[in-house]
Amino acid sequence: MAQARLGAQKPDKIEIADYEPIRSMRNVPTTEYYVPGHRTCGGCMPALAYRLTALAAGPNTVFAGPTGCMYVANTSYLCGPWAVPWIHTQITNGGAVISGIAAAYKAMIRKGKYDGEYPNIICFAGDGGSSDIGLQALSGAMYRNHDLLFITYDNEAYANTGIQVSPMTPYGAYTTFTPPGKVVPDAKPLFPKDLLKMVAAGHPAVKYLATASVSYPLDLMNKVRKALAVKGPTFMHIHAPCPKGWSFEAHRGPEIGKLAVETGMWTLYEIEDGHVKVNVRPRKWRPVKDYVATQGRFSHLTDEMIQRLQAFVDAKLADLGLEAEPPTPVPPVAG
């Protein structure tokens, strides 16, 4: 755990209860939560999501990460890189860990015990933490009312073990547990889950959730500081692209998180009191085929496969009221 001392008082301290957005990128607060120190690869996005997310949150904030990308190359040879309060958790149980410093924190106020400000309590998921392996105790801490944010980082794989599926691994892509191949020539034959309808289905509590992208910072920054204002349990799903998962070039990170914006891969919207807000609707969607062409994960699909994924996008497009003209029709799956 990163020795800082839990509720210790810090410069430029951002008053949460207060919300207010950030205007522009010249409005950003400067001072860095998540400073140099980790070992990610070259490109990583997930490490560009928290340290967004710990810019918007600010000095009073307290993380909890399970056993991860964000875990593993954050933390080697005994140093960190976060100048707030960090707790590893085990990739089952990041969800219990923060309901706990939850109760702590209530019951340390309630009893005089603690007279520092209630901090913004974080737990920063993986997909596999999140939406697989730790799916139960991210489903408990929205049940029961904490008042906490819980973050998945998404990179679409169980990256830090090398690049294994994950239920939100895309149709068709390549991972070393879904090569294609004769019986399967898709590689991953399975559509992702859609955790954020997920969660906001089956959890009332929720009174707030959201999608978010690295590559557009001022939306997710505003979307983290939004979350921490709203009393009780919120949500937030952050697409973050994996150059060495993805095989793409290191430099890429930003434009194809954009590009899976723009074809309609990844959408960014929000869910307020049961209200669903659209963020960001591209004037013209791009055909997914742009997007699967910048990632060797994508190299073996065939324009068959290509469509059936296009219907996939559609339909949830539809879903959100931003249909695609004109609807591609699904092919059938072989077999």
Contents of the next structure:
Amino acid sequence: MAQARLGAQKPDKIEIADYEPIRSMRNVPTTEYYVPGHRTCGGCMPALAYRLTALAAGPNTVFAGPTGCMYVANTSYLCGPWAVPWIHTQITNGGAVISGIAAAYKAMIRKGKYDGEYPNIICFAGDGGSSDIGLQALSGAMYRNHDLLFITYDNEAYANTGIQVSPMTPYGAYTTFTPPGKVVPDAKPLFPKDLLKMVAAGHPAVKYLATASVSYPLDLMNKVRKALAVKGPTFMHIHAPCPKGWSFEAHRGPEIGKLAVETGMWTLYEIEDGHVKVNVRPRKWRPVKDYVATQGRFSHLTDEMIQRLQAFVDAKLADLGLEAEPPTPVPPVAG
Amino acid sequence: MATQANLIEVTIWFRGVTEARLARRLANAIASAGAREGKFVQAFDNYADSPDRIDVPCRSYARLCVEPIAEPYIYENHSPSVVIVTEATLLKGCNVLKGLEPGGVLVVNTNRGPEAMLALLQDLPNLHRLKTLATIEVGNVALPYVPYGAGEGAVDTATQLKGAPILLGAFSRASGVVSIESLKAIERDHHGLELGYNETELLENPGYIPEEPTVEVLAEGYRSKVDLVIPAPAPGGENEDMITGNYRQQRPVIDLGKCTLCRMCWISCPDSCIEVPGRSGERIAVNLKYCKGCGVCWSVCPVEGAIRPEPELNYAGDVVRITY
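Switch over from the form predicted on its own to the form predicted in complex with the partner chain, please.
What follows is the whole complex; the chain from before opens it.
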């Protein structure tokens, strides 16, 4: 069983500081730290993920932004939308830079050179900057037991440079590096990495990991707060639909994010001290075909290819033990 | 002034991603038609606009010259003679006449006619240089959205591909930079070319003054000085150096009678443009200075008709003009 394996090697108990969960929409803080004024696409869901993360994290936060849309689009023309400190890192070394920031704050506080509270240190990396080019730095940060949060906002491609394939791109998706043709009619022939499992399985210092989706904003913000309250390195993987990269109408981002969860293309769960807890379990899984139909990047797929994708999703859900559990009602989207 | 006496610069303003292929097609066709007439030509995208984002105002360029182009590596058209605008709301949020040569031509895709377009240009410093304002209805090339394929260089919509010859015909009629015959050798859709050529509504001398009345003062664009320390916006504030209201083609209009204050639109807006009670005002409101008109708010709204999209051109103000 996957659950038994995940985190089985972890020696220490999880240590969680007090934090204030957001119980309803009325509880959501209204002071923005990721303010209006960024050159992202109309309907950009990674930008929404950033905004929700910043809302949940609050004022005492330091962001590191490895190269990607959430660096380039946000900082176009020498300005930025952050009301908290933010630093650009290379796409390879987001984990290394936040490790340095965490170590510096720790040392400064120990030496009495900084009398403020230890901040929330968050790396906001894209899927390329964490599952591909930035993997070694991510692994290093997760291994060294710094107190920080590494967030992967996953739009399933290198979107900033014009939609090139990444290891998180799903099977069958069109990107400019994987156009469907006579030789490879299914566009991307490979299945994506499972980044959360990689981090969970090989990093004993990590006590809290979670997936989230922009379509479930309260769930996302509570996970950010919890991850920040946990002592030590934590990891979050946020699903963020990309209208440009996935070819859908700009207003449909939240709907498509929700559909991903309802079809099993994305699952919302957290691993706390090695225990897997699934947060959203639909009464009945919708077929992957429904999800595929909403996006231009899958428009070339045949029934056989969709079946292959469905089989992959079924196996992934079975691995999380989602078939065996008794079905429960879907919570409302906004909580 | 143009860098070279005989250089004709053509600038095409378009919406990022959704109209990118249309704009490139126009630039390439104009350059190709010019080449058939024996001119030296160039066609390229504006470097500073890339990578383009959905609905962000972008420019594509063509250059034609009877002699070799002296400065082929200047990657911006600083003084266009002809400006083509693929979508009329761009006139509201952008300084489309920036650097316009005296006697310049503006071609706009709209169904509202040239007078309505002229009304949108009144505050622009170069209006007195505009000799001809042409409008043609191609249809809405950006809306309604249809899958346009992923990313740069991907497949395009049928509407856009049909739109290109119509706009080219209008361009030829209004500017005479290339002849309709040369365009017919490039574009297969001769019917579309002729439709554009014949149906264009022309408004001559809309604000044109042959004598230059004043020296144009270039409006301040985005931050022009490189500072070592960039001031951050205040918490709950705005990033004044990147005003995004000029993305907008449709604006959300809230029916306060139907709104239940559930805050779904607020929590789902990627641009933090919905203001809820307790943040800055008594009622729910839209920050139109930054709203990109992406439509997430009206698609997540659980109450039928509480937020509805309205065409941006139905409203006179509320857009801060970006001068870049």
